[in-house]
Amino acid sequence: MKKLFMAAAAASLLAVTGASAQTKVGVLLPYSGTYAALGNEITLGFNMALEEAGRTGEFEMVKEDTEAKPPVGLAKARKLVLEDEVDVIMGLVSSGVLGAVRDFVDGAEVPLIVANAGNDEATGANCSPYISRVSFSNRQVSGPMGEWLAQQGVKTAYTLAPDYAAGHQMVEAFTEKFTEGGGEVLGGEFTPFGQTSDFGPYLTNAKSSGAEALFVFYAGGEAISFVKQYGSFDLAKDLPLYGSGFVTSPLYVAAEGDAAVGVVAALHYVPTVDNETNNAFVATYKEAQGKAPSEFTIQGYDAAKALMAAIDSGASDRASIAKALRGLKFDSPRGPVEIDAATNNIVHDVYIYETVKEGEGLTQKILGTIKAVRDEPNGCELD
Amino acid sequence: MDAGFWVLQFLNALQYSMLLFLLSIGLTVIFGLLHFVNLAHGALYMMGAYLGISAAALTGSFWGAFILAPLGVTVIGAILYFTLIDRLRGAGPMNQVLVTFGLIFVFLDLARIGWGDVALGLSAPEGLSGTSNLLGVAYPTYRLFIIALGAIVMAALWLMLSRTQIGAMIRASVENGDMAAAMGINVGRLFFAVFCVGCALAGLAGVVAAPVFSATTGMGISILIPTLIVVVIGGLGSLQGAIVGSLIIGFIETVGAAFLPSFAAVASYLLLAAVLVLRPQGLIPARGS
């Protein structure tokens, strides 16, 4: 009796050292809405980094939902370095939202880890010593794509996004490397967005153009849609579909069936990347889900081990973390990483890859690597 | 632009009408008999996708879909019925349209229990999967299907209102409830019939939209509007002015999104404020309103 009393008192004393250690993390990611399945991807990502780390203790987690909605997210971030006084913040994956909240976390001088929200002025004419981002910027997805397009030979496209500011950006920036490269672009339209359903208007619109090639960024239910009725139209043999990643998502290829076949895009992470951390990866994640993990996984996962790299480093509160995020690398298994120090956005590869069949189900075959896409400093000024 | 793109954004825009027309009709003539407005209508529709890629699930085919999806609708419209719309019927506009916007959100999250947050897909049926060539053009030969679905259930239900007796009884019963019931018409329960085929079509509309959109849990809430837009403009309660509605919207909204996006949603608003002004009652009313 006396030995397990002891052995409690130990327990409960290691309990409250180790509360005392803890980091704060507030996670502000959309659980409902449209985007609710990102925010579940991301949030699975994270805890597995730390459960893989067996440091699952170290870190106290108070999550908000964002919805999609600019001021519910700042509502809620709000709260959560007003009210719960959080260490750090994680999470973040409209651009709309982080677009609401940059002020604030950059004026109250929390550190902010974004896991998904790619708008370039975040690390562009907006970044703030105190906003990293482990995810990419949008600019970073499809300017490789326009690059490697160009290279193939291929001389004209059309473009075609929804009409917000991550579609006209991953345009623009398609746009820019594809002509760099020798390309043209025919024309293009932006889709309402959130209110297309139906795409053949467009599809139509891209045949008669007469361009070699269609590039597309389209995510989420969107995706599913647009691919779906790309392949009904039976346009792959005249008008072969390019697009960023997030088109041909694995989280989304599956519903997307036969049609994704043959679809060639450009994305930071696939399952199919071959490097020792990778295979590792993707055979955990596989054991536990079910499914291959996902670009959101990835980004989720990465979150928090940079967030482990920057506490081992000797970082405690607010400031020295995110003094420590930046110019952080470590190894991901989307291969080896950086935090660029002079923006605070991620530097990584970017994989072209083609969406195949392999058995019953469809993988990613990658065509090519480009290699440590870093994105320019774009009018930021950290120092 | 040769004539074949001119023939394949005809085919677009039919194809758009009549997925509307199988949804507003539903709601016009639920409108129109029961003086009651549905807005769950378009939840209906999202369940008739969800059940239907359930259901192609289970029979392992797209036709069992096809069958069971209306069927698991029209259960749910039932028990809504007794539940809520019976209850609620004298209850006037506000409080029908309260309780029935409620709905709509009560359905959404039914929906992302049961199905989850990531949208699914439903496979077209084989023989329905590849394009065909029609007036010179290569158009996906499930598009078709829906063009020909359509003109199919609008025939029928002419057919029906025009030339059989229960058409009879739903005109009278739309004209003057009173006088109906008083004819010996179990209004009642003709009612109850009626609101069943509105629920049996939003399904079909469901499980049909869901190989060419892929299913979402906001899918319901963004076809409510164009719907709704068109049972307004078409008149109330009038299947004539739902088929015309629809045509007009689908095209309406085709055209535009072929010529200027961003000013295709606006268009159909746009038209809308001009019927409601210059001819508040609708493009072809119902006779009984």
Given for the second form:
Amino acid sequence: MKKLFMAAAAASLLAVTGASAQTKVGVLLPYSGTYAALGNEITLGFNMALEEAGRTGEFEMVKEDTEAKPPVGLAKARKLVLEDEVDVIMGLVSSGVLGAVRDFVDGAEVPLIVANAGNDEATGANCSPYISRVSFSNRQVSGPMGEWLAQQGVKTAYTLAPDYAAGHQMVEAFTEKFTEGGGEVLGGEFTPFGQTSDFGPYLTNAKSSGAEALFVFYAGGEAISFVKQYGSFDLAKDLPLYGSGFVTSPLYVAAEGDAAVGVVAALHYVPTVDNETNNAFVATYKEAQGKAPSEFTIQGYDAAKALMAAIDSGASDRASIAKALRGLKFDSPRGPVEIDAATNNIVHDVYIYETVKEGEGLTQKILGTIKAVRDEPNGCELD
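And the form predicted on its own, for comparison with the form predicted together with the partner chain?
Next comes a single chain, given without company.
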């Protein structure tokens, strides 16, 4: 298994997988910039699922780099559909990029399997029968954190997030659930996305607010910088850090080091989820990669599983693949999942976890599980 998986992971997705390939997949992810590591991890997970199933030869894949920039993502989506004539697109990390390509893929009637971008509108008011999501919505990650924090008796919070669609939606959902539970958000700021290297002024303002807790959404390189600077300010005692789980993702928590210890966050997957499917998945991944998988690995893995299930149901072209994805259910390492037929968004468990030290490394201690988190339609009308 190790040999086969590593061979698949090393293979370039730019290459056609074989003359017998029956489905052409456009892989639209960031391979440069702030979110490059996320794109690579999703690709690994996607390859892993195909390799495990022994079905790499059925899929011809073409990879394009969005750079996490909406105009670039839209241009690359057009290229995949109009020049490469793909049957389906898989990927997208940035909510901003998803917002940019939404109208194009809907109008072109090309199925899009979203493997990260949590833009609430894409499975809400701007939903489409051609857009299905196997990752998460922004509401599904940060809303449970707000609800859980209020249940712990925390009364006040301050928020920080990057200034783009995901940052605003994460904070909005956290604030909604935290205040519903009796909490109060005393203030917050949005930092320039991909341009903020010094979080000192923002941390100073957060401390001055007098809040009991700090909630943040950061991912990728920004998460590493933020957590390390939070640690250098020695705020853990007076202003404990909570967040959407991407802030201490298993993908890069080692780079954050001891500054991440004690941070509590909410996420739909951590490698310490204890079920038979995940235990086997983690063992296989560690053998091949020498590290634990992340939520991004799972999202790529489940994107491939969903696509294969759609094909197995008899789908063979754009319209039938899109239709087959709707309402799909399968067992994932994260637990049982379903693509909600009402919204085309994933339904899954969300885990509240604390980053803790284990030996010389860091791991995730699960504090609670919120079962089958499902978004309301929020304006989505698919029928």
